[in-house]
Amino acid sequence: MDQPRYLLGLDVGGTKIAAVVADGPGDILAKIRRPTPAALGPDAIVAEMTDMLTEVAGAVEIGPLDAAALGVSFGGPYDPVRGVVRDIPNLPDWGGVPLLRLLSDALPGVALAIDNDANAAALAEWRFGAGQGAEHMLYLTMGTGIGGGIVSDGRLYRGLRNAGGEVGHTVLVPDGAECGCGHRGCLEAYASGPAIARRAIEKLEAGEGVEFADALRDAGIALLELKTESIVEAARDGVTFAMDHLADTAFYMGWGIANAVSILAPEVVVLGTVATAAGDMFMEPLRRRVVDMAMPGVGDATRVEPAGLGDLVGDYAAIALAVDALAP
């Protein structure tokens, strides 16, 4: 199949709207980027989202119906067998909305794929990024949740109700710390972005690492108030408290990808945002952790790689899409 001359691309999360427009080997050639009017309701976000595609599209002298497909990345739990939003916290009034109609009703002739934004981070790693060349592949990123995705056999699995790749939720601690889905112990109560500097604030407040926290103090940062990314930059540093809590990170993190590996065998696991900020120094200990733990002649077989595309994962994940939505 000849490739397409335009595909369109849609990143649509709840403070903001990306429009892209790349050529038919996936290159972006033009984005623009505006405010989610999340207030104002499903019709003024289609409305916008329409809008958009029409002034991204315009940068390369096309109209949006001249495209050959779009790709909606959407930053919420969607049903692709019944094309529908379900609830989403900071979206109001999104459940049940019927995205695929709106969208292909405004665009016809346009191939439309939608998916969460996870998925289709890790459709887009799998294509641009650092999964290139995998037939299997997971992707996991260690954000507000731990969120994840499936590459097998060159396509996203996504299981029942699209829940595919949760990896965050698999349980590591019986009773342990309690997680965002009403869970203890999972993965993502340990490891996910809030996770960690949670952890770290509890270690600081039974009296260790004094210097650290002796050093927040000197920058005017109240401890409630720490955020992973102060931790990553401290242990690049060499501050040896937050050098340790990575590393205590990656022992957990290690773990459940450890897990994820002897049931799924992927080729390579890619992850994102935390991994990628803190490079080596977490990514070593990672790396041992899940060969000691995985299924012998697994573990040590799977790559673990820090993701490639950085602050254009949401860009690609949408134009990844457009180039599923043309797939026979």
Given for the second form:
Number of protein chains: 2
Amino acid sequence: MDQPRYLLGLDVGGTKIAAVVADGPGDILAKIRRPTPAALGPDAIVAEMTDMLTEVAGAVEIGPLDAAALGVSFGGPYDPVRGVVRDIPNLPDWGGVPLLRLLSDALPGVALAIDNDANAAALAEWRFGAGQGAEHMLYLTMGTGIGGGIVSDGRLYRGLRNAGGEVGHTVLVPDGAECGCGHRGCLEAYASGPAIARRAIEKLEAGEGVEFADALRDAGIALLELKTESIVEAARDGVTFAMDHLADTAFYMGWGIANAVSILAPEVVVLGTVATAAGDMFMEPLRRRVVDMAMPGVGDATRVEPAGLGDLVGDYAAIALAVDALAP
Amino acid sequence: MDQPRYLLGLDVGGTKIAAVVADGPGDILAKIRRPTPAALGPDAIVAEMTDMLTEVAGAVEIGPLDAAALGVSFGGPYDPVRGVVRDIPNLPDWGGVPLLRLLSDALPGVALAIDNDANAAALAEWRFGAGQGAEHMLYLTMGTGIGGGIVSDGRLYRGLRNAGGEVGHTVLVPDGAECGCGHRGCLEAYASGPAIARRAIEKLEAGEGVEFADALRDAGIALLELKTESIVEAARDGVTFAMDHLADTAFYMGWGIANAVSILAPEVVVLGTVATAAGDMFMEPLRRRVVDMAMPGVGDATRVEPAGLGDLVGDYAAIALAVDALAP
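Could you please show the structure of the form predicted together with another copy of the chain, as a counterpart to the form predicted on its own just displayed?
What follows is the whole complex; the chain from before opens it.
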């Protein structure tokens, strides 16, 4: 069992599942993707998963049972103590599903690790991406939500119920903007992808950024359909309104990160999604804010870096868990 | 070397040093105290320390070299990687002092652990106090500053440069009240002992709490000499102004704790000093605030408790480190 140890990975989301196979050091050798058969319920999804693993393992001429380990990055809240999925809105019927047992039964003898996608992505950036070698790392996405994961001494810091790392739900503005979590004024309500667009729309509706509003109208884009991607693109093109709006967003994001840095004193904070797309234009004001607001002596010692894995983060997230499954 | 293993502890502050001896399970058997000979510099303080250890060890009829371990809770920033004290204002000439080496040389063969007092107190509350048995615990003092320590899986979470746990320097109000750290709007600038008094004085000067101001005048207490202790006492006596002021303080403290809870998802948050003195009157509104502001599902699962060790926390802090020094 020594030379070619293959690792399998599953990246499970609400709309699609990816299956990957990697070699021992984690280089990804093959990948397939299929839509998530969400409506059919957990049994069908697990059957689909094992079918996909068989197909992708075939690319390196093994069966799935020949793999050393399987890592599953799950796009929803997962309880690693019980090995069970918690209730989630975007995957109906998954609440309470014993994913660990179902997959163990399907793949006897294959080491198995499952975690939520934020934790798995944190582990991936630490093992393969921008956080390599850091003793303490904080990873944050700026996608639909602001998810996070903490890696300390090479292990995930999970907290009670695997719920740690929710920097997106720290409150910056009591009685501020409504957040999807039901509270008000969370960082996520100011700096997630949808929140960035919403705040821009509010400003444009209030009469700011007339030129940008005109340009959108000329391009046939309705104000309410404005996406964060378009704002980032406009900022890259030098549109003042868009640049100012990203600097504004960097204020909130930098503030939230600064507070997390004072608490966690990470060596590096790795930021995905919007931060990666916007680049220095966003990262520079954000870094200044972290130094200005985090505990002196800590904020200026912490590096804040864009994520290193880009669109491949989900694949590496699953493989990082597979590597972990083999750890003693 | 099996039956009676004694543990030694030193609690080193800017004005006094305590030396204690405890049995293996951590019951404290004897204690002595002397003023810190701060002006004489580190060599004299280390000589004083070993002299005190000899005296306190004598109480159980051993020499200091017969002890299994020594724990040192140090009232200033300490770098556990290099074993060296960082620059601190209240202990002149200590910056760069290699405390670990000096004490190792003085006590060869005795296991040794040194840490700053906030981390040591966190470990003490986890091992002997209100955090016993918790997988993840956050400890916060509300004294001169708001110090903090994080215990996870039975070990201190230190972060880069041993600087983690600084919940007191998370920013709640950008451009808010000045903080001793040089920034503005930190939790510590609203809820530390001195900040609680300062905010009360500001309110009284602005004409709030006329009855309380009259009572202070009758008692011969100048407004600028008002201490947090007197406010807590007045609140216990049912004085409306004082009760409202503590509820106000619980708002800030609960907000800061809620943000830390969203990030760390601790099983329990243990609060020392003012929180312990004020009791339920302060703890109840604070707990409500944590539930209202922390990530749903986490805030309501986290217990927030007053510290269990009271005035003895410094003694147990040193002994908790001694226990740690013996851990494999």
